[in-house]
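For reference, the chain that follows is the form predicted alone, supplied as structure tokens.
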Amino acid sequence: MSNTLHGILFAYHSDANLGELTRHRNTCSLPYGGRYRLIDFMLSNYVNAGIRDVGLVVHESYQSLLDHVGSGKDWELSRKHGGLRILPPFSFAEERSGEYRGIMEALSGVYSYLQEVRQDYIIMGCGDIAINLDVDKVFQQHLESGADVTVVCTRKMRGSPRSSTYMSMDDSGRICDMSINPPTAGGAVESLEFYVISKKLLLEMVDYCAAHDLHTFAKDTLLPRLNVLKVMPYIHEGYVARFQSVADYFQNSEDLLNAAVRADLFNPARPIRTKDMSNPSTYYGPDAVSANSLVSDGCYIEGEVINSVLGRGVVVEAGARVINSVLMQGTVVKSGASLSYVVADKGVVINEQRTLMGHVTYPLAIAKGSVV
């Protein structure tokens, strides 16, 4: 496969609904599972199908993103040739303020690097989602279903109905009609935005929207062109993580702690990769208590932590409880403090005797840094 597909990422959206977990950094740089980055799945994905040249297109607020995947070498993307390329918009014309409206103006951004891709046929996708994904499959199904475009689908509605796609299917299959953005989810599946397509033809589209200024793949060149191109889905019927929202990212981590869901996402046969931190093993004190929940490594745990996810590094001083809540890398929880339904970016400090609640469905963002 690695001679006949190559990898297009898109990460230059930081969306506002996720409130102070985006302020300072790109959606796909947000921490999820304790250790890892959102991008490291589908950057993953891409690698165990044996794709060795991918292009990660980025816009604003990207250096914790360039921070973490760096080279690429955690994903064997560090090459003389090809391998992990950093698509930033110096080619973009820069005639108004923001990011990019979609991700045909952010492929005509990138245009001259498309140009001198070497393989036949491009997958692409969104680095926000969390996913393992066989791309060997999809690619398969791409190639003997004879589909100008094929579409990863899931038949679980996972996102947010005004910022989701949904496609109805005719008898044969073929993708026959397409619900963009509508008030209420409707449609046999919700698109993960994740596409196969030749690079012949999505070069033909970039140069087609550029020319008349249409920014978006689903709305200004699939929907049009569904009466003339073979527009298929893939159906992933495994786990998809969308993060949309603060309590979007709340329930997803909380997920984790269900063992079918963690043997779906790190499945070995596919494993998920991340940036190697090297730390020491998490301590556990003589008093601690650590029940059904994610404690990653470098943690020292004093306190009692319950139905929670705790990232690299957290600190849980003796006499502290962490009940229901996210901690990403390096909070402290000093002793007496107790939290509830909280997501703490990293480097929050929580200090002594403060409690901290907030609700399962809106659960209570800490911004980075913080000290409560």
Given for the second form:
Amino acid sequence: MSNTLHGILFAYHSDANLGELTRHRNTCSLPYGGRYRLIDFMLSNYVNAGIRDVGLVVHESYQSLLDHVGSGKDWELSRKHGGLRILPPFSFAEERSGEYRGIMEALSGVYSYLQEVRQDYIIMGCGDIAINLDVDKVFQQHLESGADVTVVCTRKMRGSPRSSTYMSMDDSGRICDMSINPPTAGGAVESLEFYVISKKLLLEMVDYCAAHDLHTFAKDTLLPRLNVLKVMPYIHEGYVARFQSVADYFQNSEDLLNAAVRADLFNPARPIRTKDMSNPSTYYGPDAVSANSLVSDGCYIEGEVINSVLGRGVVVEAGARVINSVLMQGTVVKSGASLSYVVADKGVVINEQRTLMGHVTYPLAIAKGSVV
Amino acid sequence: MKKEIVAMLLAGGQGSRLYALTSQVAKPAVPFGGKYRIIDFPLSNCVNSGIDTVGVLTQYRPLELNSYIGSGAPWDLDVSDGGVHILPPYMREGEQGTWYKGTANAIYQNIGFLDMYDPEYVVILSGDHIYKMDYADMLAAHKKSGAACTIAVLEVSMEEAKRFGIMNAYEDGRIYEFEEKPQHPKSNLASMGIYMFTWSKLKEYLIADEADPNSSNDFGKNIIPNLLNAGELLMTYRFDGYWKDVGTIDSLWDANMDLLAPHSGIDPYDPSWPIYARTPIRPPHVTGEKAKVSHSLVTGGCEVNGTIANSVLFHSVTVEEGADVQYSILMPNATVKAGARVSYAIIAEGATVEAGATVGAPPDGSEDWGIAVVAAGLDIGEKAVVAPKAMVRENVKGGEQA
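Could you please show the structure of the form predicted in complex with its partner chain, as a counterpart to the form predicted alone just displayed?
Below is the entire complex, every chain and molecule, led by the chain shown above.
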């Protein structure tokens, strides 16, 4: 019964390589796919697997994240018993400040919460990937394989090696080696850094790490114990997007213009939920052009939109051209402006006749609320 | 707990003039404007006007309406004190109880509900009008005049006046006469079907009306004339915004088209008066390589790779490559396949227009031209033809004509 699985999402990290896009927010609340935030994907995956209790571990710049998830209502996680719990640092705060150095440190920061978890198993990881993961299948595999730890992995190498972990398996399929943040990708599969583990084993590990000043799960906890723990991979065959640079962000957005990617990521059997904002339908004016684009509700389009992804409430005035670009919620492109290879954050205003051009390898990112 | 005002929304009507569109759902649950259902307008008006207690009177085909309203959360009406209540007719001790016999009887049967909140005022609304109105402003006018009843009115042309309930009033707004669909209207103030009552007065007249065996228990036919005859003070409340009765196929189509006209007066994008709706979980819509979209509304989950112009697409509609949709309304999950042509038509929920089929046609000036309607879930076969003004209630086989 999937009710015995508890979900933890770590949302304390802001990836510096995303530049302007994560200056004011945590990577988990980065808008993606028009109407979503990255956190929506794993949060929905948890809920779609029947998980009723989710802990969201936050540390700094989580205002935009809290504003987005609210009480958890839009994920059916606003519950009298259980549901969504937001976990800012507590016991940890006085000892040192600064971002958690790893998920084991983060877990000791919310230790009392962890002790109270009413399920026997826990799935945990960072809520900053876009994936439609069948979490129930991961859990079933974990139970059937008798693994101590199951690691969700992909064969498609999507991360940059310096910030990724690769796994090698022996003949029985058990993970026998890990290569952490290597200079070049190595190993059979890339770890998506989602783990299923029993609550009991995890608590023991957190205690051990706290006592030995260890912070990370993969390097400090799993790697030294690969010979004593049965660590098994779960291979996710579907689409996955990781976000480690603006170019990644742009490429992952353009991926959504592919019908097969959309069919996988937005699988109607396991829908990705997000905050309901009661936007009206998108209006297209008499001379509007819209082709090969993903457009959210509430937009007002009188100009041209080609090969682009638009968030909610974007305005493209008559005579404006938006090509190969990603415009987040509430961005306004005034008449005569022309954008190509641009990633505009929320609420950007591009004034009349401006021309902005980035390149596919180096898209131009414009900070939230800027006026160009 | 005591409330100053409670809204009662009459949502039990069949809406028989919407024909095939209301064969499975009550009129207030009919989809409207890409994102909404008709009932979202009065419900959102209530919330935006600060009314947090709403009774929804249901009778005809309530299933879809009930599940749509649910806990009332999309309208912020899931509150512990007040909120939205579905009020169907019910049985009482000793085999007593009837269907709602008329609009007034529907309220009469729920006197107990109203007394629970012990309101000073009750506003009666109907579930078949598209408009944005601040009921708080109407209430202020009602309080100021001290009237027993205040009726919202709209100025219409003298020609149109023949189709409405007309309020004949003095210059100060005092109503002296009410005429239903007069042949020779004396005034052009049409009733919008929005009645603000002082509850103690309304209750008195509802009880008296119920005791009259000859009454048809209707607000327009009985309650309002009875109040007038008894010399009670009835006032008009003038409204000059957008208001449309969407009780017919033509007016429903018109009102949808109004959303495409920036100056029609109904603006769903106005953040100061949002219209809330229960929205299914859908990704953003997609336009394909071959898409041509102009002057249209498109909603989440749509896949458009054909041509659409002057049309309203609800969520999860598919328009395949080479399909052509003009001046039409495609309700949720409708599909128009490759090369099909749809013009001046309403395709209801989940219906499919197969490849090469034709539904409706542009106006040709002839008497029997009109909007074509395909009922929910139907299949219009390949190369089939649905004539203008046709009201299709059964599948049409490939190549056949309906």
